[in-house]
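To begin, one chain is listed below as structure tokens, in the form predicted on its own.
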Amino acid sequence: MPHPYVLLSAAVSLDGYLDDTGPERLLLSGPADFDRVDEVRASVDAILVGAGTIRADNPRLLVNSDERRAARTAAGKPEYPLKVTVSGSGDLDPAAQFWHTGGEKVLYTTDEGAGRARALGLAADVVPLGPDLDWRRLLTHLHDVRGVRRLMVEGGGLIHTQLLTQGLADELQLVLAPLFVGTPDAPRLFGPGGYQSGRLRLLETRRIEDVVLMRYEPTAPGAGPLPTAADHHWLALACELADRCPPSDTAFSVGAVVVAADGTELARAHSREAGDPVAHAEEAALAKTDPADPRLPGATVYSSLEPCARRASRPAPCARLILDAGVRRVVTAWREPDTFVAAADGSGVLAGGGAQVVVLPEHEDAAKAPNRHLLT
């Protein structure tokens, strides 16, 4: 089932604690990093915290920047991301700031907890998940019912642990603060569990005042990065874009999306877009990006059809355009058949240029659908 892109976000001390045991919240980072977090919040569809975080920190979880909120509304999004929490008992303070600031809220709980939450009059959409909390059902509901494509998880440690150990996290953004807590009873980022993700892959390090941001991607033990829920989401979107192509008897209908490593969409396009009868989807999408964008080398191109290795209509095939843009990861649904070009091998061109090519055959039927008339 499709899930949102799940981004875990946390700040920890040098000895791995999220907070100390004092009555006030321990501030681990400074203004510049708080602004970065605000930027990430503005980029997502929903922000999730656990019930323990609401009880301990009483957070508001807002996008504080007027400019970022204005940009969201200009893009047709709600002013604030959806606020999400999870509680098995449903026993939460109705006066908490979580319920009374920002936009829409949703509480995922058990069948028993739903009755308690409704009796308390919590100002949220209460969604029971059955006798027990089920993260996969929760994520599927967020994706399919609430339209959430990017989910930022801000805690607490138990939730981070559960999502990582169940293989449901797509990215970890971890800020390391230059201080020690040293109190064994203080909350830690991760607890014990059956971690299946193996060694994480480092995507980025960045100094922000006196803290360091580290971005990691979970991987399979001893293997390269596995396809994630986000890969399936973006490739499904590319296949949907292919359906928008003007029909043609001499070219495939293809959709493409360029996505940064942090899950931000950089561009999208489809074949023969804007009245150009020979435009390819990948070509048109890359043309909408800034060639100097530093995110391109870490980006992924999602294309419903394998990028072309040769073409007669333009000097450079799409595989070469992708490499020239600096992109080194491509996810596709369908290898190009010999309909128009014999022995087409865009994947070979990409691999020869140092790019990783991932084929997700689960989406092949969707990619072929607008091209059935060319395949009979």
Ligand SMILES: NC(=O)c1ccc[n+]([C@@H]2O[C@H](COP(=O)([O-])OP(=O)(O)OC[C@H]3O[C@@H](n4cnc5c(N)ncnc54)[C@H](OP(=O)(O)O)[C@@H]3O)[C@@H](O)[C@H]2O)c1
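This one's a predicted model, so the numbers in the text were calculated from it and none came from an experiment. Between two forms, the rigid core is defined as the largest C-alpha subset superposing within 1.5 Å. Positions refer to the first chain, counted from 1. What changes on going to the form predicted together with the ligand:
- For residue 171, a C-alpha deviation below 2 angstroms is recorded between these two forms after rigid-core alignment.
- Taking the rigid core as fixed, one finds a CA shift for residue 146 smaller than 2 Å between these two forms.
- Taking the rigid core as fixed, one finds a CA shift for residue 294 of 2 Å or more between these two forms.
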Given for the second form:
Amino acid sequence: MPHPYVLLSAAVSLDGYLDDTGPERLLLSGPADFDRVDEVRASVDAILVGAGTIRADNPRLLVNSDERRAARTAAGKPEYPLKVTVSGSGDLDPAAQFWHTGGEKVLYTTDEGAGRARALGLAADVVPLGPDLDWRRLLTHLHDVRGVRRLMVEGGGLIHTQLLTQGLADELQLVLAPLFVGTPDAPRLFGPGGYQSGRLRLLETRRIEDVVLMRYEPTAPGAGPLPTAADHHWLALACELADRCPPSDTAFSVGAVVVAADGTELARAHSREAGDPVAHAEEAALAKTDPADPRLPGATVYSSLEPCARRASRPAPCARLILDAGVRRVVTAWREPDTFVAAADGSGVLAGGGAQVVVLPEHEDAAKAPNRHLLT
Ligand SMILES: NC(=O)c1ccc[n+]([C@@H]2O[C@H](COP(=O)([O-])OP(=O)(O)OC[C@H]3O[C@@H](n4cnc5c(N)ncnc54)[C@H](OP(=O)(O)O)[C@@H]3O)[C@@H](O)[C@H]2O)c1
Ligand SMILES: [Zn+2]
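Starting from the form predicted on its own above, please write out the structure of the form predicted together with the ligand.
Shown next: the complete complex, the earlier chain at its head.
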């Protein structure tokens, strides 16, 4: 079932709290970080918060910058992202700012909660999901019915904990604020639960005034992230690109795509493209990226063939170029055979440099097809 890309966003105190217990919302970060959050909001199709956050903070969840809203409209998107909230009880204040600012609103609730929400006359599309609230059904509904491809989740803790423990989060953007709350009954960012993620992968750190932004990718326990539907999609595209290479009896035909963690394609290429008789696909694709692009460390290189470990035609093999670009994840369809280089071990070079290599053998036939004449 397709889901949107789910980006969790939160600010937290040094002792792990989202807020204090006072009546006013605790300000954890400053103007520069609020502006960054505004930018992230402008980049998504929908923003979700729990009912507890609406009750506690009465947030508006707008894109505040006129320029960012204008850019959304110019790109054919609604001026404001869809606002989404989740409540089991359906018991929400109809006068809350959430309902009366910005664009469209949806409330996901239980069958029972829907009755109450409708009786309260909440200014939103009320969607009951059955006797209990099932996050997978909610995400599928957002994707299929509301067309949401990127979802930003702005808390609170109960929501973040469920999405992370159920393995449904694609990214966590955490801002650490240099202060303590110190009250044990204040809301925590993450509660107890059976977390599905192993050790998270750190994608980026950024200093913003006196807070630090950390971007993490949750990973499956053990071997790192499991291949996703997106991995199959991009590797299939790399195999299609391999098919477009000018034929050669002395080199493999390979396709490669560089994709950022949020699913944005950064570059694509195939072997011997643009009249360069020795160009490799991964090398040509990386050459089209900006070496200063902060998305490269979180990006994945999809290559129809394992990146090369040694080559005569250029000083650096593709495995080295990938590491030098900062990329730490490679998805490929098959390991390089001994046709041109004995015991080529691009995966070994990549792993030695701290990159993860995932082989998806389902794509091996497609990746080999343009190279049949080289394989005996
Ligand atoms: N620092 C930050 O970045 C940040 C961001 C957001 C929020 N906050 C803080 O976090 C606090 C609120 O967090 P919170 O954890 O108490 O509340 P929350 O996560 O915002 O919302 C919890 C509510 O959502 C509904 N809900 C969640 N999961 C559900 C499920 N599986 N089935 C049915 N309903 C479900 C329930 O609503 P019903 O009770 O209606 O059934 C539940 O009470 C506030 O103090 C706020 O200031 C901080
Ligand atoms: Zn190569």
